[in-house]
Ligand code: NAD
Amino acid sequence: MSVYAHKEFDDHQQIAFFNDRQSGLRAIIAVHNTNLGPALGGCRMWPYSYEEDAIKDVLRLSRGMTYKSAIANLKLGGGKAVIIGDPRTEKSDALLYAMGDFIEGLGGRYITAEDSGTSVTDILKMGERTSYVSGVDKASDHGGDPSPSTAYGVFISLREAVAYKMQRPDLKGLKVAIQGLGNVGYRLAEYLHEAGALLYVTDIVQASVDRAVRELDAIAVTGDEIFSLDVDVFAPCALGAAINDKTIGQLKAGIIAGAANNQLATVDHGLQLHKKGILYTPDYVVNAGGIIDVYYQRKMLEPEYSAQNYASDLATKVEEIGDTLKEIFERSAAENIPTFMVADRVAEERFNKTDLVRQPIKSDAPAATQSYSKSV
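Structure requested: the chain above on its own, in the form predicted alone.
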């Protein structure tokens, strides 16, 4: 099937495929939109069973980054990278160097950062071959890893949703089901535990579940059981499409607020949530803390932008996620349309402005590395 005809294509500006036999790297980079600036998005490494799954994932994630940056009022476009492979067994220095060469070959149209299956250390390895990396600020207390900011933004969003729908001033005794205890999911669980919430958790890594039970007094449940629990909030923090034909009928939670990208399997599932009266916090609004973090990290490359500027701007911008959500909730109620549609409209108004002049993206990559990528 032609990539142009793919149901997730959505007018992507560029899709690049890379194959490096020596390192075993097979990767795809999707650049959705650069109207507001260069495309920035994480690099995910995952053992996709089929190439089609990888293509679908990178297209959906790339599009989501465009909307995420726009809704957060950042001068960035949307892009994403996926590496096909198991990060636990197939990752190597050679593979990461090859990925850095691939990114460099795009000449600055795409800037990468950490994502599922990659870490600050991995991005630093890529950064030995390309300057187009972010989320690797060695001077910060978390080494540039944006996941703490993502988790805090999700916590702020969940708190805002509870205040709006349940008219509750705090989270004490609130029942929250968390699907996924990775870097973001576990930090979210810590924030919620500190706020007095009761946690139900599941993850494919049993050690993470055991840790949450031990440290956060969480209640462990099986993977499928997490959807049907009688809780106040369901927080999907694993992979996408958690809200699908199988799970939507099981949900008892009145609020969905989690860190995962592309939580709705289809638009129709968002419409069903609205009809059911379940308050859905649009995923790319909720989890924008990470992209906000890496955006301000890159601003520190500017001569007059200091670490103090970074800390202040980051804190202010992440807190604003709650204000954005409140506006979305109110518009959704006033116009009787789903929250995800309201968010899409706001984002599209920003990156599709008719008076917008796309800024040229400087390409200083050597011709040898540019030949690595194949654009379609």
Second form
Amino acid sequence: MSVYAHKEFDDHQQIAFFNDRQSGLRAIIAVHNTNLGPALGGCRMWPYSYEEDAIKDVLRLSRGMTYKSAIANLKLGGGKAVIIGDPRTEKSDALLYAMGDFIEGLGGRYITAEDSGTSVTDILKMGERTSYVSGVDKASDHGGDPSPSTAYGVFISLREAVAYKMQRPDLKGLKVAIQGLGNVGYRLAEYLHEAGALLYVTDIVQASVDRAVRELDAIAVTGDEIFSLDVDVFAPCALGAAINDKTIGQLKAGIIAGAANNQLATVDHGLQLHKKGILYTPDYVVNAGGIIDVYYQRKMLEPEYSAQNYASDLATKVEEIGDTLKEIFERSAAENIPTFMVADRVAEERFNKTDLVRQPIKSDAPAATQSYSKSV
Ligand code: NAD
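Switch from the form predicted alone, shown above, to the form predicted together with the named molecule and output its structure.
Full assembly next; the chain just shown is listed first.
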């Protein structure tokens, strides 16, 4: 199989394969683009049945990180790591140390974080062997978990979309259907409740639904019912591909704004939303609060950068998501192009700037940190 000719290759700058016989580690790190800075993205551990699946996953995910960081105007590139193995049975300290050594060997071109199959503890272990891990849990007020920032970014996005499409200055009485009440979804529900919205919620974990009913006066709905509700906004906050062949015809909401990654099953579903006049807020624009948080947490490793700088930069940058979205909505309307395509163009304009001369990636990180990050 040729990697250069791979369907998902998309001009990746570097793809590194690692094998450590002693610990059993087999891992791939993909660095998609470092025009704007070092590549930051999570490290996934997954029992891929085929090597081909691992390669496809890492290429797709690292490309996504380039777009997410670029659209958020961060000095970061896009990268991702995958460890081939079952996180429940094949993880060991030796394997995580070997992964830390692998990351260290890239000299700062790639910075890792938590993702599916890797935990806080795992990233801390890797951090014993490399400083290129993200987040500084001690200094952030929520223990390094970027989910609250992600949720706030989604809330701002939803508000912007409502103001744009419905010309409503506030969210009082707005009907919102939320799929998934996890780390991000539940916090989003709290923000919306506080703003006076009426919530319809579903989750496969009944306790989360019960809590939302009890604490946020939410209305519980079951399973697929969430797609066909007569609401103003649908907020997918569970898994990817919520907008697919089965669900797209059921949607009555005029706006889609949620946290989940890769919400459109295919490009065609994005085109269909545009044709139907449903305002889709592109997922990686909306859910960039997490990467923004992790970026500023890492800046706190710099001696001159304080916790106050972190708090104020984080707030400003997350608020900027709303401005970016407005720009996307306006371009989408003016050029009659779906919002997800406009987002890609804006991101590409930012990381492919013709006047940009790619800088060498400095190995300037301080000693290994006590840090971690959740999936961003
Ligand atoms: P989470 O695992 O805490 O929450 C997901 C929730 O969805 C869980 O409560 C789960 O029970 C529920 N769920 C799963 N399948 C469901 C289904 N079929 N129907 C209804 N509910 C279902 O994850 P999270 O951190 O809240 O992230 C939510 C989404 O946002 C994910 O797609 C994640 O990739 C994306 N995201 C998260 C962050 C972050 O900072 N946490 C950042 C960017 C993107």
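Only the largest set of C-alpha atoms that superpose within 1.5 Å between the two forms is called the rigid core. Quick caveat, the model's predicted, so the values are computed rather than measured. Numbering follows the first chain given and starts at 1.
Q: For residue 46, does the CA position differ by 2 Å or more between the two forms when the superposition is done on the rigid core?
A: Passes the 2 Å threshold, so yes.
Q: Classify residue 69 as shifted (yes) or not shifted (no) between the two forms, where shifted means its C-alpha moves by 2 Å or more with the rigid core superposed.
A: Result for residue 69: no, shift under 2 Å.
Q: For residue 99, decide whether the Cα shift between the two forms is 2 Å or greater, given a superposition on the rigid core.
A: Yes; residue 99 is a residue whose C-alpha shifts (by 2 Å or more) between the two forms when the cores are overlaid.
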